[in-house]
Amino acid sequence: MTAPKPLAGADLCVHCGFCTQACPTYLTLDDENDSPRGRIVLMKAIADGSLAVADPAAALHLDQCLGCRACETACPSGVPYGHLLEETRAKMVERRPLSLPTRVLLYVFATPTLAAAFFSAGRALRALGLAALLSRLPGRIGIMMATLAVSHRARARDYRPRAGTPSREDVAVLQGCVMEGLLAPVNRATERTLAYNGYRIVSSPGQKCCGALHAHAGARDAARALARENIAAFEASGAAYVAVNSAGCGAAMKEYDHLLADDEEWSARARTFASRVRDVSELLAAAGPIQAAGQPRKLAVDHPCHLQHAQRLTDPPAKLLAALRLTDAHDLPDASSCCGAAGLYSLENPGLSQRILAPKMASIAASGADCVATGNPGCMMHIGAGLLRAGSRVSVRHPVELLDEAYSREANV
């Protein structure tokens, strides 16, 4: 009989209890086995055997968990728990299979014809008001339609780089499934504002979903055969740079070498692939980037969780908002907060999810802002979808909109 294999960077924990005071769902739960560490005594016993890999209960707080990896920033001891979960639901999708939504939605964006089917449906739902009507039903079906009735409808801009700012770098876009096929606006800025910076946007003909919602869910064999795919289109593309401008997606493909580590034939081009998978912020913030004035607003900005907690970047997001030179930007209280997006948690669980985005929903509110920017797309959709259902006339914009708005009026002034 084959001896379970240890789960690699489980030991690092000491229990110190430190992660449970980042954690959203032990924070409106208050169950031990909702936070972090008592997530990872369930996780090691599923490695070592003394628990069912199907346990009920085990299942029950780990389907729990956001995925959010706040408790990686506040453990000081360095557990990977974002791979440890990773790794465990992978065992438990083998025993237990995912939901037939979540398994139909996964297999949709991984399949480009039929996740552009389907995300066109969605945008008529939008464009004929049927999805803003049934966001005022309750439960799952009303947070679904409120979603897609705040996703962007596209807005045309026209502008070019100053004559002498400094060429850069080749740099390929992912399009991505859900920003392309709902927040499409958020890739033509993105697109905009790098080439206004100077460097040279080029295509990238091939590439897929990034995978991110498959690894999460622990269907990791769809996850490591996107990545593949990505990874040659990439290559292909000749780029120096892949811009992501969502951060769960920025996360995952700098993650790649990890998901492909034992593939002999890809583990290497991962590696590489992976040093040069750039947040949109990383890119204007080397370049500057050049200042513009952005529209009059009173900002709320919030930090979506796979950039400040999976990819560690603070400074250059605070650069990417500072160029917009506005003097009433600031960061809600609870900025560094899980908002309850998490992908697809919010459709899996969306009772727990609205009570986390409840507090997140009080902040907005007491701030007084007119407008919410945060780096990735579940994020803006969620939240503009709890104000919605909440009668606020609050926005909810990508950062990147914000100083292509603010490049297309300068330079068209």
Second form
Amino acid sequence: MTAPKPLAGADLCVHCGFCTQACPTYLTLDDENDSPRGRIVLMKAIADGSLAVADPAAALHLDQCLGCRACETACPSGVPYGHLLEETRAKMVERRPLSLPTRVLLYVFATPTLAAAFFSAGRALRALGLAALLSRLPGRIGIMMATLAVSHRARARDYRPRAGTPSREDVAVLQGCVMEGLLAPVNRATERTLAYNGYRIVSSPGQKCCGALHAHAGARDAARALARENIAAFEASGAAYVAVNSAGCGAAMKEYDHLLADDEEWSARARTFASRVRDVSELLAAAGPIQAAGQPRKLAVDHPCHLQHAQRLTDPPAKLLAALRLTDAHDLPDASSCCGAAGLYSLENPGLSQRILAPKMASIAASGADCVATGNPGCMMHIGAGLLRAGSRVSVRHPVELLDEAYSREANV
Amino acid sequence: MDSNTRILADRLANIVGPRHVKTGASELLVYENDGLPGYHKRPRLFVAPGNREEAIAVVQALAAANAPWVARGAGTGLSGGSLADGVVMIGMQRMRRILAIDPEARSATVEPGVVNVSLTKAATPFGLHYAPDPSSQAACTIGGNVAENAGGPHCLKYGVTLNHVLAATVVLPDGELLELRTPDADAVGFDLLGAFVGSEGCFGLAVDITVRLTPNPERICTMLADFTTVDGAADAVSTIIAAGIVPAALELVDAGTIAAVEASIYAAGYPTDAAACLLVEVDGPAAGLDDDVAEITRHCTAAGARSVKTATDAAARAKLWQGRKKAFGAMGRVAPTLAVQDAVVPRTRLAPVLREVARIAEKHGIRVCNVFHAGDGNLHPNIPYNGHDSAEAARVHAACDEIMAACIAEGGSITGEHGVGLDKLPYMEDLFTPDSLDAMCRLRDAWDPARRANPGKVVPVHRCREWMATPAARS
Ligand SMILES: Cc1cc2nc3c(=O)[nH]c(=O)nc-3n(C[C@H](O)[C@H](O)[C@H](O)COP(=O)(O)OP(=O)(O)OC[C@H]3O[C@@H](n4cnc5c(N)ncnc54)[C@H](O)[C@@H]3O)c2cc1C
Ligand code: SF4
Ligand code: SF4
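Swap state to the form predicted in complex with its partner chain from the form predicted on its own:
Every component of the complex follows; first up is the chain already shown.
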């Protein structure tokens, strides 16, 4: 037997408890086993062997973690919670295989031909109106169908932006699996707004799913394989930056260096790659961005966890939205806490995910806004599905879509 | 699990629901320690009541089973006060409703599990706040604050928890319900509420608490004075207070603390090359505040401050305070284990005591980071160390003992606000005579003759002359 490997970074935790009130699952379940501080205790015990890897109670509490990393931005000691969780989940997966639906989904996402078929089937369901119809079903199926049904709200626009003269760096855009599969207009909006702001968009054939979902689930080998393919594809594109419009993907790709740290052949390339990844808001903020004409509209802003807590970005997204020059745009009062989407969580833990979504629904309703902006496909669809099922007319849009529309209105006048 | 525990767990599950009773080893693990690392005590079982009725029923069931218990708020305590060594733990975190806010009477009634800062947030729309602000306010509960009579930076001017508690409903360990309130001016009889506040969970379980809310000051100024010597900062503290100014808060952070904070997500902009900084806040009516700022600046400069910066807007002030309030947590990045000390010395003796602490640290080859409520002489020498290294741990313990002895020798005391709990138990006999300790035992017996609430804490058991005669001791 090999000696137990200590969990790097877990020792930073001084048990002060500052993170507990930032944790959506603790605030929902009121059990310290479902708090960051408690989960760190469990993870340490699993790492040092005093708790069995497959201990069912510990597994339940770790499965119930959203991976939202709100605990990290509350922690004065700098505990790398996200890394501890991924490492522990990877260890747990060895003993306790992932559920069949999760395994199938992860496999499909990692295999471009299957992913293409999967998402076109989804688009067909959506186009036929079946998704909307079935979204009324109770439980998991209803939630899934609602999630699918709302993805179409992002409609493609056909306009040619005033050509920005490429005065800035070359940028390759991550297409992503869900984003390109169900929310392709967001990708187009990303490309147009970046181009309008002076970036030159270059293509990067061979890019794949970023592997975030795989890493979060503990399927590290699959995540690493995807990371290597993406590094190679983006290197070949020659782009100075990799633009990402999905907060979750961006967070994962900025951490490829951590994921591949033990890979002798790839670690250096992973470091260089990670340093080139940018959220689309970072690139736009660096370019200004060009201001839109402004319009009266009541917008509520939600901050994706993997943007604010994992990537620690607050200023660039604010700058992007400020460029809309709206008269009435406000952060939701609970913009700093998770909506409950959390990757596959909404399907794995539907009950808890909906309970975590409930306060968000209430604050959106109280805001009186007609549109919610959030920069992550999972949040867009999860919040959108919640609104759809509640019969609300409030729409959910990606910030770059709003900017793109604003630019397009100007181009058309 | 023995059969008695099983039976008890079932009985409690009938009251609170099975999800809120924990008996499995892995789920109890997280309830094995509070904010003080180093101690691990496994509770016999964990039960979390969801409201006042359930809480009362739980205590009554425990009384019927003659089962000792310990209440736990947020588990941020720094004296091991909420550790349950083989006894039942009652978790109060589910009871976190604010029951009423009365802006006219400037009071609020809360369940004990309400987190300190949530109360201030709820009071903000009324222009009010809850004044006692322990640095842990983002996590700790009002119930825990009452039990520890918690202090905080702003208690220098506004008073500690005791001065802000107006009433409490307490379940005595025998299950009887007791309504305690502050006696009005002409009241006769003992101030029982005063006795309950600070009783460290040994007198009963608070199930609701009414506190005073304080109007927000018209204007607030926060100053950061940086010094090249710790002595200079300590001297400035004495002269400011001696001049008759009562700042809202007067805090000292030294170089070790500054380094930890500035490396953290709560970096506050404290100068990293300073030997110590003072954080001074004045508040009140706008008129006259500038005079206080000028006078404090003068005292700091006279004591050798390199610079004194003033922040008036809310964001800049919040940033300065975040650094101070998250300082303990930030020390986790220095070393894996943290010994948090708490002692009080006469304010005028701050400089020599700090010198002595530094000398002790050097002698034992350990690092001390000071961050404390200087205005009331409440020291927190914190010692980050590697708990896995037993030799280093032994040196830290020796140093802690010497630091405590030094504080007592200067006319101080062994705790300013964190309580005695388990951690400070050994020092009680250094500080009190056998008669005093015996008097404390008898006071405790008046509330809890069976000694069921928080057994083994605060007063050394062998000091209680009647101890051996009680049923709980025999069982
Ligand atoms: C980073 C950090 C900074 C801190 N700063 C300060 C500070 O500035 N000032 C300060 O005073 N303290 C401070 N503390 C210590 C601690 O936060 C306080 O002692 C706080 O009051 C404890 O509250 P809690 O809810 O965590 O209680 P716990 O730690 O859970 O319990 C503390 C005690 O209260 C009892 N108790 C809890 N609830 C009840 C109840 N309903 N009825 C009866 N007894 C009960 C418990 O039995 C125990 O004895 C700090 C701690 C940390 C970790
Ligand atoms: S805030 Fe950080 S150090 Fe404190 S308990 Fe949470 S994880 Fe641990
Ligand atoms: S990642 Fe989110 S859900 Fe998980 S412990 Fe941290 S704050 Fe809680």
